[in-house]
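Given as structure tokens, the chain that follows is alone and in the form predicted alone.
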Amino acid sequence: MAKEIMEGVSPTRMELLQIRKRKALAVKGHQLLSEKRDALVSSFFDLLKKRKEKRKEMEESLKKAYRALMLAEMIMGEERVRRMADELALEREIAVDTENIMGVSIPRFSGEECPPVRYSIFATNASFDETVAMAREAFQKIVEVATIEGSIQMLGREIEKTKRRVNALEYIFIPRLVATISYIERQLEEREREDFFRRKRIKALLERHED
């Protein structure tokens, strides 16, 4: 099966030089994109490993916070703990920054620092303090995991896009350029043969005419 060549190509030496240049650029582009794809895949798997570790830390932190809450409710009573929690409740803001990995903007989330908790030492006890501290730690772990999850999604999309470009160059564009170069070279060789035989016939006719 003949390979497809580019449309609208003139079999000239000038065209041949231009297409050879395009092929060289395409091969270089394919190499760079392949390197980018490999680097992205490496970063992707590093993030998967890191996510596993951070999710384990987050789950452990949430368990500690839950156990601290249960203990505080047992000591202080559920209603008193809820009342104290309502008094201390505040909105938390998440700051969003970005990090560049191989040209991909990766989100970076960070939770704002909590202001110090202000309440009367007679209104609570150490178990409630421990619950608040554990909840803050768990919150930071959740933010860390969210950052990794967002990074994995962004890298995954970029990997797919880069793979499509690499495949298009490798299986469509470069083979088409190679086929076109071969086509032009064959056409030029055929023209050279025709010119050679034409000159040879003319020379033979001239020699007979001189005789």
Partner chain sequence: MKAAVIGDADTIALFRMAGITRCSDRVESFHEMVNGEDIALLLITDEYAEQLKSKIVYHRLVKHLPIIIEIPGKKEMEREDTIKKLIIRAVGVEVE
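The shown structure was predicted, so the numbers you read here are calculated from the model rather than taken from an experiment. Numbering follows the first chain given and starts at 1. Here, rigid core means the biggest group of C-alpha atoms that superpose within 1.5 Å across both forms. What changes on going to the form predicted together with its partner chain:
In the core-superposed comparison between these two forms, G77 has its Cα shifted by at least 2 Å. For V104, a C-alpha deviation below 2 angstroms is recorded between these two forms after rigid-core alignment.
Would you generate the structure of this protein in the form predicted together with its partner chain, following the form predicted alone above?
Excluded here are partners and other molecules; the one chain stands alone.
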């Protein structure tokens, strides 16, 4: 067997028992982790599906907003629209909660209700109002997408990590433990055979002496 064995083990019965215990633990850990990985991957795929949908909605809504903006710019003039927009800007709070999916904390955003806008009725017109409404709608959609993409990001990282652990256990730790166990077993058997043979020799010697 070309597999590596653990360093610094002495082939004794004590050690053998201990390593067997460790192997049992490693196998259990491997099983648990691979279950975790499977669960993570399945919720990852759910999220991907959801993302596709939301993303499309968001892009649609943003496109509409851009169209409204262009219309407003055509009617009111680019300069004025931008200046009005600057004046309008109220800092909007984004609430961030964290949610827990299988030990992965995931950010959950919610855009707080924007205070009603106040601007001069005379300086603007209906197209501006529409643009504002659409911009807000689009932003709401973006916040939804952000929650999903954020979750995808976190889950993706966790999956990577879990996968690495599962593989390490499966391909390195467990084989090494198995190799070590069989090494110790072989050593012990060898010693027994030696012992057995020695006893036989001694017995033969003693018998010859008596003769």
